[in-house]
Structure formats: structure tokens, C-alpha cells
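Single chain ahead, by itself, as C-alpha cells, in the form predicted alone.
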Amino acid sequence: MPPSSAAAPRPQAPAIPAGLAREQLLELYYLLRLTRSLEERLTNLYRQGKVIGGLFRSLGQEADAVGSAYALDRDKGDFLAPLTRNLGSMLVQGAEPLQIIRQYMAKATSPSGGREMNIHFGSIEKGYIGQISHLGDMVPVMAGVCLSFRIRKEPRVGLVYVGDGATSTGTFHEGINFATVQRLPLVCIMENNGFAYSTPLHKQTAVKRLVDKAAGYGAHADSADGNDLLAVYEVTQRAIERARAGGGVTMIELTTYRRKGHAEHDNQGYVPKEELALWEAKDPVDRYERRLDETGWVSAGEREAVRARIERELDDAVAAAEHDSFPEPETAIADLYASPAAQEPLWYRAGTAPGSRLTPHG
């Protein structure tokens, strides 16, 4: 018989892991790229002197924030507490680039009205709470949030991030210990990025792996390559499902690397150059792009369209934020008290002019 003239069937793309749909893979790409591009814009603004305060980049760590937060269920009201390098998690929860840029530029239109440092803001409506500067302190805060979920019998889960250095703090210990004893629906992401500011891991803890600390608390333990977006999503999804089912706390170690200094002012002189080159080759954005390419899940054209969309969105956001005004000085103490005030502050003498102090009584 003559050979068939029909074209050979095209090989099928591998199955997408963790029950994700192709549209979700594209959304993950958007969020991953947006995180990096937004931080690049913020770096440009910082170097122009337009950022008020410090700038803490997540270069090389974007996959651990985006992949873990994406596993939360926003429809169920899951909640997170980001850390310094978790801008991507906030974007997953619905934070808008324009509002973030306004906050970094301390504009009157920013979420805090030009108050607070640029990383100390949150949105209860969108499901994330602003961090406390003292690292590790968000663990007991989120333990309390998760306790409220259980008291109200709500099937919600909390996610909290800490760095490797924060796992050696007292508040981390107290928060995790309380959460595990109470079997609260909390997932703790421990980002092992090699350094606590300039202190390498081996100089601040004797354990070889952060996840080994889980046994001392009676928490579930898991780990993943923090530069593999889908691996991060899968390991966090397992922990969230366990927490929602009443299985208690999971501590997840994500191994990654901080490819910038602690902040833009830090030249990272304490980091061996060969280490930086090694981890640059493991870049999480490039790695995800290669996987999409190799599997055929998302085409190069679709990815280019996403990048073009991000550039347009950021162009518009920067232009709008630069046009906005700074807050007026007299607004500095606004919103400190209820408006209108429900009652005079306790230290004012009733019936006297505003500002007169209450005299202590013997």
C-alpha cells in the first residue's frame, strides 16, 4: 500500500501538574513577570530619588512568593502576611501596581496617605496584612488571625513568610509553638535565601536545613526548590489543604537565593561573585519560561503579549503616580482617631480647649 498522505499527529503536551489549567499557567506567568518588572521600575524611581525610604528587591526569589500565594483560595477568604521580599504575594492577592508605586513614592493617594514606610501597608479587603519591621513578628500575629478563623468556624487558612534569620528569633518560636499546640490552620513559608542581611545561614543556626526545626514543634514539614514556580505551588497547595482539613501547621522550606543586597543601599560585597553567577543561571523567571517553551503549554507569542501588557500597565501607573501630589503636612495626624471622634481622648481634660493635657491625679 502507498504511504498515507495524512500528516503525522503532533505530540501531545505533557499534562499540567497540580490540576492547573492552561489559563492559570498564563496568569502565573503574568504575576511572575509583573513582580520583576514592577521592582525594576521601582529601582529606576529609587535611583532618581523618587522613592521615599528603602527598596528591598526580590530578584531571584519571585517564584517562591508568587507560587505559594497562588495556592491560597481567595474565594474562601484565605489570608497572608508578606515579608520584605514578597511583593509577588501581594500582587497575587490583588494589590495594584499603581497603589504600590504611590506607596513607595509616599503620595497622598497611596494606601497609607503618604504615611508609613513603603513596605508597611496592607489591605484587609484583598487579604493581606502589612508587615512589622521586626522580622519573625508576623508569625504570632498570623497565629492570632488563624485562631480567629477557628473560633468563628470559618474554613480559612493563613500563610506567613519568614526568612532564614527570622527562624532564630523568639517571636517566631512563640508564634509557631502556639499555632502547633492549637493546631491552627497556618502555613509558614521559610525562605532560605542564604543570608540574614549579611550573615550566612551557618553562622546563625546549627541546623543544615530549616525544615528540620519543624520536628521540635510537632509541625508538619515539607520543602521545595524555591526557584521552581510550579514546585512551590504544589508544596504549598498540599499544606493549605491539610490546614483546611484540620491537620494543623506546616512549615515549608523554600531554597532560593537573594541576588541583590539586603536593600538597594547594600552593595553585597560579602557575597562571593561565583555564587551569584551560579544562582543567576537558576533564575526563576527564565526557568519558568523554558518550561512553558519545552512543554508547549504557553506559546512564545502569548508570553510576548503578556510582557507588552505589563509594560503598558506600568507606564500608565508610573505616569499617574508621578502626577499625584504629596500629602499636606496638616494631614499627618489624620485618621489616628475616629472621625468624628466618638469621645475625647482620655488624656484631654473634658470641657477644655483641644490640646490641653489631663493633669495626673494623686
Given for the second form:
Amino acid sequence: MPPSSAAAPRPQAPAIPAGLAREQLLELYYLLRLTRSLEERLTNLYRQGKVIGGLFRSLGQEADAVGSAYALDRDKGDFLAPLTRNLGSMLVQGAEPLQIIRQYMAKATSPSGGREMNIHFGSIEKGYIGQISHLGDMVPVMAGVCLSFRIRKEPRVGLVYVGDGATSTGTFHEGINFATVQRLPLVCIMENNGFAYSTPLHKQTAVKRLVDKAAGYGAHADSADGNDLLAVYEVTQRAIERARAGGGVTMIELTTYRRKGHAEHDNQGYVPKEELALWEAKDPVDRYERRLDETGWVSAGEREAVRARIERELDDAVAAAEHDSFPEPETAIADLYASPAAQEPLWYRAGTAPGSRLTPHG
Amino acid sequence: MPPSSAAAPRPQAPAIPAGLAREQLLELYYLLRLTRSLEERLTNLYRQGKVIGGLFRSLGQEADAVGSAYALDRDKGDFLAPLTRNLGSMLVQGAEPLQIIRQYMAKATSPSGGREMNIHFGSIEKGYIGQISHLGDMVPVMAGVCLSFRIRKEPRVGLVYVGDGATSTGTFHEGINFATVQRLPLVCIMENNGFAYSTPLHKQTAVKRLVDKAAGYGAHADSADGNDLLAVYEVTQRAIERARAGGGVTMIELTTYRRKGHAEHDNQGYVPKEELALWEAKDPVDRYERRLDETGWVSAGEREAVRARIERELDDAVAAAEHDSFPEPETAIADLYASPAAQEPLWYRAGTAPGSRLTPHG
Amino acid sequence: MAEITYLEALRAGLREEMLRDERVFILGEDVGKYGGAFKVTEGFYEEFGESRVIDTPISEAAIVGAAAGAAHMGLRPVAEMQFIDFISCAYDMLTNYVATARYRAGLPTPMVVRGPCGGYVRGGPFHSQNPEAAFLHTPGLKIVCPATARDAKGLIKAAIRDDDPVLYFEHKFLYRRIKEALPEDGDLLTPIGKARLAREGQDLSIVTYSAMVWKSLEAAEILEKEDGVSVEVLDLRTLLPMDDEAILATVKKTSKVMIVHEDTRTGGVAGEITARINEQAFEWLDGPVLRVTAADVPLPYAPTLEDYVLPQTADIVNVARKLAAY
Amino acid sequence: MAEITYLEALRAGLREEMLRDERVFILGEDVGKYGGAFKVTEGFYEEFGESRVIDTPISEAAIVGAAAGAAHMGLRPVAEMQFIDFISCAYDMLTNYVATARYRAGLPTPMVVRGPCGGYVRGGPFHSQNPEAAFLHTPGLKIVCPATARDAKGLIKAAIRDDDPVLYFEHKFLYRRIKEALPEDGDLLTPIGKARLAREGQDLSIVTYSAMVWKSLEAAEILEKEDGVSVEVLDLRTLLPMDDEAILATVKKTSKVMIVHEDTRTGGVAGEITARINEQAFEWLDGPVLRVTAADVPLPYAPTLEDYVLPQTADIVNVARKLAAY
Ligand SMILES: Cc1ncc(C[n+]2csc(CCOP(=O)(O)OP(=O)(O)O)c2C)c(N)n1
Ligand SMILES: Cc1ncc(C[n+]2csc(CCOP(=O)(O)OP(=O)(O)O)c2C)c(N)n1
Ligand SMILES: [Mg+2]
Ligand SMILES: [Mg+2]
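Previous: the form predicted alone; requested now: the form predicted in complex with a further copy of the same chain:
Next comes the full complex, this chain leading.
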């Protein structure tokens, strides 16, 4: 099948599943590829010492975050709470690459004003919430977001992500139980990527499949291949519609694999090389590209145009972020409270030029 | 069937189930009846204002605590962690009525020296642990007790109790998950007595049966009628033997009913009268007595002798406890640490006679 | 203007705010039909319905986390801890999630977590705690501790209207023991962050809050009568933010200060107050800042033990005499 | 005697105790084959086997609770928190269960909970915390905070041998930045509850602990050189129980004291120290007890912000100059 650069699908293309339109397939491709490419840029910046803290990749898991988040209805005000490896889900909700890069580089212009790291930020308007590091805590918080939907009789749905490791936390349990008892419109994505840091699944839980946990909460259970973008979309959409219709909580297991270490400093010494090779062959981006090629829903030329656009956008974003400066020191003590919004500097700081401060000991 | 006072069972009596001996049936009766009668004494003392804090009854649930604990092998050093309504399980492990009465009355001679309330005390030697109020916390602690059995290769088993309400806590979840992953020799009794304080089961969890929670942990699941003493014994024994054989955690649901309010101050206004009547008809003590009568395993005379013995013992225990005094004030600041074991009194207390202190404001 | 108890004042404040602002809702264990373990929300379920008075599972972290999520979306949750001792189960959620939400992510988090604290009721180590010091150490939270019926009402109303997360620690010993005639005025508000001069005096100041205000007042009277020492009593009302101005004013007035709190001594709130006085008014001090507190042990159950561990009026008198004579 | 880092000293201490006493075992997240997030237990899994080096699920409350259960039965667990920030998830278990176990139920609970604390590493608000104040307020716990490689080793060994629950807060900034030649002697023990005079001086005392010992020493040198002010630095090493004797000795010697800690200010450990000094040595003071601490916000991520919030050597110098001139 020779690559075609025509804008229209081939007439003999099979029907697009899950009620998706062709434009949506392209948009999904943009988001999937953007997640991958953005993280590659971040890796470069990290190697150059420009990322201040750690870098957490989602290599090999991009489809699960993008496909699931894409199933939300942004016009209806659906909402999500991502975890560290769900960059893709935030891009779906409208987070901008420039925001992400600034955030990793701790720039004054970052969404948190340099206060928080990596993808720890949110936007109530766009519909995603700023996570904290403490695993599990976002589950009760999203239960509360969904409770607000119910109290106000708004037909909105919430989506919350947890890793296989995060399911061991008490807050995960309390949050899901709260949501199922209250029959809240919540969907919980359990990402089974094989590891929690260095700990394999069987040292995290005695269940064979994470989806077995649903029965313990009286939640609906579903699962899909997390590396199959459209399958992820479909299974999540089903759960979202059920939630919107008042059917309560669904817990979905997406099976995937973490192809990098926990963070860039972790060389994954504990992972057999063959296993990595196996999962590289199942790469979700390649797979989606192949699917588009094989079906002819989207032409290779269109795909290439998306890639080119992404590279341009990222060139611009990196340049813009690099140009920005670190936050002004004094901004560190603002906005802790709604009132008072400002705080006095410590008395021995007043009058000393913050720039002239000694660097930390060492 | 006329009551018989002969010591031996009727020759035509059916076989005793679960490998129990006749003496054990009598011992079980003693423990079951003792739980009931002891709580009745405590109720009297409470009404007389001699119980210092609240009184928590297990009326109607005695069989679940007694039958399950009785299945442990005390000679092997099996261990348990009770909750508020598991007085019976502590009596099985060797707690003495006098200790319980002293504890409720906050006497100096109480097992906690007056520091803790109701049945919050334990004995490492006898094999039960002093609980705290915070629900769920005993589950990780018992997982640790069982972990010590595994590390030391001791063939001992642990039993931990939770109520339907306590299953909603994060610590319950973390503890059971820890135990199942580690395949520890732990049995978890989930007592479904219909309520957590005033909250009915369906507002506590969306599962229909607590036993459905086992699947979410990869634990073995079992259940029994909590008001049927011998059924409780059997189901627990099965789980204990599995645990001892290295088969890991079993979660058992015992269905019963809390026939008093949460504590004596709670008049249970939220409970339909008919429901109470229904469960009164299923009273576990009556039921066991009927069973003994019908089978003829034990004669009515023997039963009566046990009751009489219990009443005598309780008369003595109440008298002894009433005679004891409150702890000396200064003992309040001892034994916080192993070292230093003693603490200086606050400087402004030294020298003042503690007895002459003003009473609290009000 | 009928006299109402501290508990009734709290209930009235809650109810007025629920009537005033439909964004306000209540969640907690047994708060619905049952009306709460201490009946603070009695009648609310019937009046406001089950979507605004929500019985929850026994899950303090989820109660607090869900309150935060709902607050972000524009509601005004009031979460009840059945006993404040169980707030420890939500410690992570409060200190890491709730307290930081605005600072790190610009999230509005107007919510109240309230519950019965305090001893003198033979409640033993897990139904008598005073957790304020654990949270005083958490930037991003506010903490209020009403001592009077007026402030029980005024502070719950102010806490609900506040745009920041507020911990409201109500003292269970005071629930039904103190009464006050209060206007049914919907605008009885106690400003958060402002202390109250509970008694004027010249010779010595007692800085205190919650139930200890009453013991301090009792001691002040004894000292007045028996020693002719005139004692000023400052009721902090809010611990975070702390009313430095009021503290300094009384220090500068009497030059002798003692701090009384019911909580254990080491790491308690009195340390922070002492440090602030040292930094800002050292030269005004005519004597050491002295503490009357509980002894450093879990609060025991037996009356003799509880009375020994907790601060008593006689202790305050003792220490004040030492300080007056300094 | 080769020089070893703070981290290596900690590892050596742990290993010696595991060799010495087979009751000692380790549990925590990724502590097994991986050797822990900071490689503190590297090689232990291979040396001691998986029954004594146990990888756990992500369940801090269960880790601490299970350690307590095993400790009751006679073992000596050492629980690792991957970052000490996550100890907040075990706050209830530590404060209500562990700390009270002996007092309320006579349960022996010899266990250690340890983990990396502290900032200056661009770790942001959830990988930089200093939680000591939260637990200083908990009677029944002990708290140690080693500042040197010697004490990293000596305190972990003493903590493991102690019959009470000990929180061991190791500072991640120091892990690989400081080195010391230490004897391989199995009996290098640092007594719990005893402070260390890190520098002798005449004019002014700095009471401090953990990483701030180094900044205080740096400041002391600047003050000596530039101002001719002789500064004494007291390294507390243990916060609970606190070494009152050593604190009073330095106060009485110099009559001017400042307290330096990395943790946030309000409700921090400095308050307690100030209160103790006030109560026990007020007449010796020639100036206010002053604090140098972090500002009261969650610790931000950007270098400019983190540096602004955390105490710096220049701050210590500034405050010392004010105090010296008082
Ligand atoms: C309560 C808590 N404990 C420990 C950690 C440290 N930690 C960060 S990520 C991680 C592993 C998470 O595994 P998983 O949930 O499977 O997510 P993944 O990294 O695989 O996406 C751990 C242990 C944490 N963030 N929160
Ligand atoms: C963590 C925690 N939250 C709240 C409470 C207050 N409380 C004590 S008993 C109880 C109900 C317990 O219900 P359940 O577990 O079903 O036990 P039951 O009383 O029915 O035996 C509650 C809410 C507590 N003890 N611990
Ligand atoms: Mg994972
Ligand atoms: Mg129950």
C-alpha cells in the first residue's frame, strides 16, 4: 500500500469505530504524537540540565492517557485528575506544551509560577486538577468534584487515574468506596504498567488483574489493552456514558508497560531486556500509525503534516520557555491564603537584596 | 423432652460436628453465656454510674466473637485483635471478667492501670492485643504480628476483627492488602451487624455482601451465619487451618445484628421495632441452648450448672472490682517510655498534694 | 433573646449559613438522620434534605478530600469529624492536599472541618484529643477554637464564609455546660484572626483559648480575691493566623505572661506563642513566659489520672503566684 | 579508616545491627533488590535475604502498623519511608497506635521509622519536608536527626537498640555531600537524648540540628572572621527527648541564643526550645531568643523560590549580628 497524500480517506476504508469522525482520528493522532514528542524534548532539556527536578516519562503508555481522556465530553465540562504518567490526558483537556515545559524548567511563567514540579498543575476552567505527589489522594478529591456535580444536578463526569501501585493506598480505597456508595459519576482508570517504581505487580497486590478490585467496591468493571488507542477510547466512553446516565462508578484496567525507569535517573536494571523489546514491539504510537495506514482513514501525508506541525510547535515552545526567567524570590510568600493574600517577609529578610543571598551550603 | 441432669450425653445424641468434644461444647457454652452475663452486669454497673465512660454491648453478636476465637489454637500461640464488640473473643483467649469490670470502672487494678477504657487492653502472653479506637488500625498491626510468625517460621495464626463500618477505612485496606501480598497466616472476620453507629450497610459500602470484598484482595472468601455458634467455629477453623498450612489470608463475613444502640446512650431510634424483634428471635445464646437441648449433647442440668457458676464468678468479680480504688494520680506519668520509665511531674505540681486539686471547671 | 448553649449556638450558626447560602453542605459520619454523635446537626437532614446533609462511610481522608474537591468546584462543604481525634486519619489529606491547594495550584478551597475536641469528660486517650498543634505547623490552614457560645456561633459562620480552609475545634466539655443570650441576628460574625480580651487586668496576663479560658477566668478571680493580683485573660479564639497585636498589647501592659492550654506540653501551641513574645516584646518582659499545660502523656481514662494530667484551676493559680512574685 | 559519606555511614550502621541481631529486619517500598530510592539498603537483599529485607506495597500506614505488630512480638523492625514526606500517611498509626502502645497496653514497641527529609535539592513541596514538629508533639515517640556521618551511624544503631519507637530523620542533602573517617567499630553508638557541642564559643549560642548545623557553623566562621564574635553551636541530635541540660548550659554560658531550623516557622521546633529556655533560664538571657527558619509556605520548586524560603547562611549571620549587638 503506497503512502498517499490525499486529504480524503480511501473510499474502500472500513468504518471508523466508536462513533469517531475522521477529524477526531487526526486530533487523536496529534495528541498521541504530541505526548511522545513533548516528552522527547523534555528528555533533551533534562540532559542539558535545564529540567530542575526529576523527569517522569510515559513512554509506551501514551495511548492509555490520551484515549481515555479523549472520551470525556469537554463541552459538558467533564473533569479529570491525572497522575505523573498522564501528561497525555492533560494535553487532551487543553494543557499547552509551553506550560509543561515551563513547569519542568521552573520558570516564573509556568502555570504554578515555579512553585510546583513536572505536570503538577491544573485548570478548573479546562477541567483538570493539579495533583500532589501523595499517591491515592486525588481519588477522594475527584469523588468530591463528582459530588459537586451531583449536588448541583450537572450532567458532568469525572475521570481519575491511578497506577497499579497507587491502588495499595488507603486514600484510593476510601475515595473509591465513597464514590461507589454515593453512586457518583466517576470513572477510575487503573493503569497497570507492570511496576510501581521497582516493585512488580505481584508484590503490590495479590489479585491477578487490577480489574478484580472492582467487585470489592460494587463498581462496574471493565478493561482494555492500554496500548490500543481506540480500544481505550471505547471502553472509557462506555463507562463515561454509564456514569452520566446515573449508573455509578466504573473501574477500568488498562494494561500497558512502563518502558523507561521510574524517572530518568532510574536505569531500570531490574527489568529483563527481552521484556522491554517485547513491549517496544507493541508501541502504542507505532500501532496507531499502522492502524491509520492500514485502514486508510488518514493518509500518511496527513500524518506527516501533523508531525511537522508538532515539531514546529515544540521548537517554538522550547525557545519561548528557555527565554523565560526564574520567578522573583519574593513571589514565594504570596498567595498562600485567599486572605490575607500577601505575607510579610521574615524580619531578617526585609531590606536584604534577595539576589545577593548566599547559595545553599555544600 | 424432660430436662436431664445426667452428666453424660444421651446415647442416641447425633455426632458432634467440627471435631469438637463434649467438654468443648460446654466450654463454648460457658464462654457464650459469660459474654452475655458479663455485659448484663456491666449494664447494671453503668446504670449505677459506676462505669466511667461509655458501655458498648455485643448483645446478639456473642456467638460470632466466641465461635471464631475458639477456633484458634491457644497451645500453638495463635493470636487475635478484637474490636469493641468482641469481648467474647477476649474471654476465649483468657481475659478474666474481673479484668473487664475493673477496666470499665477505671480501677487501679485494671489491666491498663486505669489508663484505657472498656475492653481496650491486651496480653501478649495470652495472645490478644490491646486495640485503639481508630477503626482499621488493628489490621496492619495484626499483619505485622503475622509477619513475625513468618519471619520466625512459627506455625501460628492471627485473627483480626472488623465491623462493616471499619471496612471503609484506609488502614483496613492497606493492612489486608499487605497481608495478602505477603501471604501471611491471617484470618479477617468481617462482622456484618447491619450498622456502623447509625449508618446502615448500604451507606457504608456498595457491595451487597461484605464477603465480596475478598476478591479485591485475592483473599479466600467464606461466610457463615454469625448467630450460629458452631457454624462460626467451623468456618473460622477452616480458614485457620488454611492459614497455618501456608494458604494465606481468608476473609470471612459473619452476618449478625447489633441489638443495642452503638453504646448505651444511643436509644437506637433509627431502627424499626420489627427488625429488633426478628433478630431477638434469632438470639445466638438461645439458639445454642436449644441446639444443646435438642441434640442432648449436654444436659439442661449441666447448662444450669454453668450458668450458676458464671453468676457466682460474676458476683465475686463485681464485688472485688467495686472494692478497688482509682489509680494514684502520679501513676499517670509513668511508663510512657521503656527508658526513661519515669517522668518528672510538671514543676508546678511537685509538692502540691494531688488529692487536694480542684475538680474540673463546670 | 433566649439563652442558648454553646452547642445550640454552633448549630444555629451552621443552620443560618445553610439557609443563607445554598452552596453550604454538610458531610460526615452519622450526621444525617441521626443528627451526629453529639446531635450538632439534629434536624438538618429533615430541613435540608439528603443532598446537603450527607452520611459518609468511616473514611476521614475521603471526607476531607471530597470536601476539598467540592470546594474547588464552588461549593462550601462543612465536614464533621465524629470526634476530632479521628482527624489524624486525614492528616495527610489536610496538610499535603488541602493546605497547599491554593498556593501550588491556585485552587480555591473554602471548606470547614469541625469536630469535638478536648477532655475533662473521661473520654480516654482517643476521645479527648486537642490536635491544634499538629495543624498550627501547617501553612495554608486556619484554626479557630471558640470558648464561648457567642464565638461558637460567630466563628462557625465566619469559617464557612472564609475563602480558605478552616479547622474549627469545638470543645465537647463546653457543649452543654455554658449558655449565653445571643441575638438571632444572621450577622453575628466573629472575625477570624482576632483575639478577645476576656478579662481586663493589670498585673499579669494569661494567654489562652477554648475551654481553658474558663479555668483561667476562675483562677483570675481566686487571684484577685485571695492575692489582690489583677489578671488579664486573653482568649485567642483563632490560633492560625495568630493575633500578634493582641498578644503584644497584653504583654506590654502587664509585662508578665503565662500561657494556658489543655493540650500536652512539648510541641504544644504555647511554644509558638512564647517564641513570638520573645522576638517581639522581650524588653517588656519582667519575668519568664510560663506554661500551664497537660502533662506529656496520652490522656488517661480514670478520673484521678485525667485530673492529674490535665491543667486545673489550682495549677494556674500556682503558676500565677510564682510569676506575680517574680 | 577510610572516609565514608553520611549515607554510607547510615548503611554501615544498619548493616552492623542486622549482622549483630537477627531480630532486626527492614521493610519499605523498593528497599529490596532495588536497594531503596536512595540506595540506603543497597546489597541488603542479597546479603540478608527477602525475609529480612521486605518490599512492601505503597501503604505507609500498613508499613508502620506492621512494624509495630512485629515489634510487639519481639522483632526489631526498621521501616523506610521512601521520602519522609509520606510519613504523613502514617500519622494516625504513629501518633495514636505506636506512640501510645506501651503506655496504654504495656506493649513493647522497639521500632525505627526512617527516611530522607529536607530541602535544598529542588524537590518541591512533597519531597523536601521536615516533619519533626508534627511528632515532637507526640509523647511516646523519640526523634533523632543526625547532622554528621558519625551520628548517622551512631544514631541508627542506637535507635535500633532502643526499646522505644524512634523516628530517624536523615537529611538527603547531606547524603553524599559530607564525609568522615569512622572506625569500623561495631560499637559506635550515639546516645539518644544527648546533644553535641559542634563548636565552642563565648558570645552567642546557636541551637540547631540536622543540615542546619552546617549552615550555622559556616555562619559562625563568618562571624568570627568578620565581626570577632565567638559563636557556640549546639547540635541537638535528638529532639525528643530534648537535652535540656545541654541547652541550659550554653544559654548560661553565652546568655544570647538563637535557634536555627530548616522547617517552617510557625509551630516549628524552635517554639518549644524557646519556651524551655524561658522557663528554666530566663534570668540568664541578655536578649530575646531569636529564630531563623523557613518562611511559612509549602517549599516551592524553583531555585529562586526555594532559596528564598529556606534559611540561608546569610540569614543566620544577619540575625546573629542583631543579637550580638543587643
Ligand atoms: C503515598 C506515597 N508513597 C510513596 C510515594 C513514592 N512513589 C512515587 S511514584 C511511586 C510508584 C508509583 O507506582 P504506580 O502507582 O504503579 O504508578 P507508575 O509510576 O507506575 O505510573 C512511589 C512509590 C508516593 N508518591 N506517595
Ligand atoms: C477512624 C475512626 N473514625 C470514626 C470512629 C468513630 N466510631 C466508633 S465505632 C463507629 C462505628 C463502627 O461501626 P462498625 O465498624 O460496623 O462496628 P460496630 O460498632 O457495628 O461493631 C464509629 C464511626 C472511629 N472509632 N474510628
Ligand atoms: Mg505502575
Ligand atoms: Mg457494624
